[in-house]
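The chain below stands alone and is given as C-alpha cells, in the form predicted on its own.
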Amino acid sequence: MPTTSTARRTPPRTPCSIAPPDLLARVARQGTPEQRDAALAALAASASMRTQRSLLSRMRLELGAETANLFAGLEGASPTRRQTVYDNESQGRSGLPGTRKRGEDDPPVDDASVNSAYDGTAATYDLLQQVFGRDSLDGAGMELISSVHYGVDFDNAFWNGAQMVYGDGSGQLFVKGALVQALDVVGHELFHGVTSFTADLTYSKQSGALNEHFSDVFGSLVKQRHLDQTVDEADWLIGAGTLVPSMGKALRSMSEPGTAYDGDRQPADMAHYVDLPDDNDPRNDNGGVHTNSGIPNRAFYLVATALGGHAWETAGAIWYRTVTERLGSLAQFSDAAAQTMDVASSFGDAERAAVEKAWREVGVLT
C-alpha cells in the first residue's frame, strides 16, 4: 500500500522537462545575448504547456486513467510495443503531434531525429517490459507518441502528460539534435509517464524531487542496458554531451551531484539540501525538484555500485517496485528510504544493508 494518501492529488503546474528551469533562468540573466534569447524562448514555451499538462492530469483524476488515455491497449492482450513518431515541423503546441513519419515496424526514414526518437522509445519500452514486466507506461499497452522538431530551435524536451516532445536545440544551450539522440533523456522523460500512472508524485519540493529522481534512475538504466554496461562501466551522467561544451558536460551527475555544469547546485546529501519556495519563479524550480533530486540520485548510485553487476537487475528492481507499488503522491525522501529498504529485504540481507547504508550516507537516515 502507498505510504502517503493519494485521495487528493495536485496536478503538476508545469511539464516535466529535461532542462532544469533554474539553469534556463540563470542563462537568461547571465548568458551571451544569443544564449539569453534561447533560454527565454525555452522558458516561455514551457510556460505555455502548463495549461495542457494540468488539463491532462485533471482528466486522469476525474475520469480515471483508462478513460483519459485514448491510446490504451486492450485488456488481456499480449504485450506489444506500439509507437508512432511525428514531425512537429517547427510548430508549437497547436501543431502537436504533427505529421506521421514512422510507426512500429516501419523501416528507418531519412530524418535522424525521427529515428532517434523511435529507437529511444523502443529501448525504454523494452526495459519496462522485458525487465520489469510492464506493458508500456500505463501497464496496459499505451501507444507511445513522440513529436520531434518542436518549435524553432527549442532548447528542451518534455513529457506533456500524453506524449513526448523534443526540440532541436539552438546550438546556444543544447547541441543541435542532441536531446533526442540521448537515450537517457528519452528514458527519463518517458518514465515521467510511468510515475504519473503509479505513485503520481506531486511535482513540488521533495515529492517532486523524487519524481525527477526516479526518471533519472530509469533514464540511466535505459542507456546502461542498451549499452550492456555494468555499474562500473556506466558514466552515471544524465544527458552527457547534450549541452554545448562551454556550459558543461551533462545535465546531472548521479555519482557526483553538483559537478555536471557550471552553476550546478545539486546537493549530494541532506546537509546541503537546498530549501526553495514552490512559486512561479523558475529560479526556484518548483521548490528544487531538479536540484534536490541529487540526494536520492546519489543514494541509488551507491546502492547500485555496492551490489555490482547490471544496475537494472537488483537495484533497479527495488526502485521500480517502490515507485510503482509503495509510494503515494506526497511521499518524502524518508518514505522512499523506508520503502526501498522494505522492498530490498525481500531480495536478501545484503541488499537491504546496501540500501540502508546508502540512505544513511546521504543523510536521509540518521
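If you're wondering where the values come from, they're calculated on a predicted model, not measured in any experiment. Numbering follows the first chain given and starts at 1. What we label the rigid core is the largest C-alpha set whose atoms superpose within 1.5 Å from one form to the other. What changes on going to the form predicted together with its partner chain:
The two forms, fitted on the rigid core, differ between the two forms by 2 Å or more at the CA of residue 32.
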Contents of the next structure:
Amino acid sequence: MPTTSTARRTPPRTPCSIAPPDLLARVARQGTPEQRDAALAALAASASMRTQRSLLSRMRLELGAETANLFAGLEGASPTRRQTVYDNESQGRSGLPGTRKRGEDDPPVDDASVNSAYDGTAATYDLLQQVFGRDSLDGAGMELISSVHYGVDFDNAFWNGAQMVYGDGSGQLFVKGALVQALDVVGHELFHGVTSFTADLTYSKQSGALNEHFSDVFGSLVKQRHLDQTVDEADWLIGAGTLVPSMGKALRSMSEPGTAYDGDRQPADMAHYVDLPDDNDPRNDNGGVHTNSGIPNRAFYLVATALGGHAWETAGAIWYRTVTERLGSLAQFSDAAAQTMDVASSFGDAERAAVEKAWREVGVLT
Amino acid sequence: MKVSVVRGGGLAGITTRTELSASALGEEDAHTFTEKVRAAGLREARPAGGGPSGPDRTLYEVVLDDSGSVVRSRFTDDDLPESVRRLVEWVDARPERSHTRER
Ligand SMILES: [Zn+2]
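What about the form predicted together with its partner chain, after the form predicted on its own?
Let's see the whole complex now, leading with the same chain.
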C-alpha cells in the first residue's frame, strides 16, 4: 500500500483480495456503498502498482465525484501541481524558456500574461487531476513550463513537445495579449501534450483533425468547469474574443461549426468534409486539421447536450477514456465513433445511445 | 524586389499574406530591406522537411521575387531559421507592408 497521511482514511482490510479485478470492479459499480468501498480497497491492495493505477482511475471516472475522497486515500500521496512561467522577452525559439517569473507557490507578479498563463495552466491541471485522475500531461506529474511574450507580436500559441509557448499577438489577427487569457486556448494547447503521451494522433488529415478535436473538447471543458457551466450555459466556442473583432467572434464553434469567423470553413457533417492535401503548404493546414475537426466537435456537443448537466462528468469522461486508452496514432473519425460508443456502453444504455445518435447526425455513422 | 510571407496553420488554421516591395520604401529602408533579405539566405534555404508538423505550429511560405527570379521556401515554427525570423519581423513592422487574409 502507498503511504497515507494519518489524516486520511485508511482503506478497510478485506478478506477477498484474491478475487479477480474484473469481479471487484463489477462489485464496485453495482454493490451497496459498503460493498463498493470494500471492493475498491481490495482492488488497491491486490493489484500490481501499474494495474492498480489504471483500474482505479477507470473506476474513479465511472463512479464520479462522490467517491473522490475515498480514491485520494486509495491512491496514496496526492499528486502535486508543479509549474513555472517564464518570460521569453521576444527572443523566440532560441531564447526558450526565458527568464523565470513565477513558480507554483509564488504570488501573482506584475505581468498579466504571466499570471494568465499560470491560472490557465492551473485550471487545466486541476481538470485533468480532479476529474479524470490524471497527474499532469504525462500522467506522471511532469512539471508544466510556460513561456509568454514569445517572439515579436507572434500570432500563435502552441505546445512545443516540452513546454507551452504564447505569443502576444499582432493586433492584425489576434488581439494583443488575448491568447494566453483564453482558458480554452490554454487547455487546448496543453491537451495536445496529453494526446502526445497517449493516442499520439498523427497530425495530418483525419487523425490530425481528431488531435485538434480532442484539444478543443478538453480546452472547452477547462473553461466550462472553471465557470461551473452546464451544457446549456456554455458558449461552445473556442477562443472567444481572441480574434480582432473585424474577423469574428471566435476561432471555432463546436455547436455550429463554420460560424465562428468570416471565412470559417469548418463543416458540420461528413457531407461537407473538406479534403485538403497535407503538402507543407500553409494554406492546406496539414490536410485541414483545423477545418474537419468541426465534425467530431459537433458530435461531442450533441452528446454533451443530450446527456445534460456538466459536460465533463459523462461526455468528457467517455472522450477522455477514448483518447487515453482506445485510439492509435492513425485513428480515423469512424474509429473515434466506434470507440466512444464502446466506452459509453460501460456508462449505460442511454449514454451509448446518445453517442451513437450524435455520430449518425454528423454522418460519420451511416 | 518583393517579399511575400504566407502564414497558415497555428492554433487558428487561418491563412494570412503579408507583402512588402522595396519600391514602396525610401532609399535607406530599401537598403536595409536588401540587407535583411540577403542575411535571411532564402536562396540557400533547404526545401521544406517531410512529415507532419507538430500541433498548431505556424506554417510559413516565404517568397522572394527579385526582378522575376522567384525563390519559394517553407518552414514551421520548429525550423524557421533565426535570420528568416528577423526578416519576417522586420517586414511585419513596416507600415508600408500589406496584410491580407488568404482564402
Ligand atoms: Zn491545436
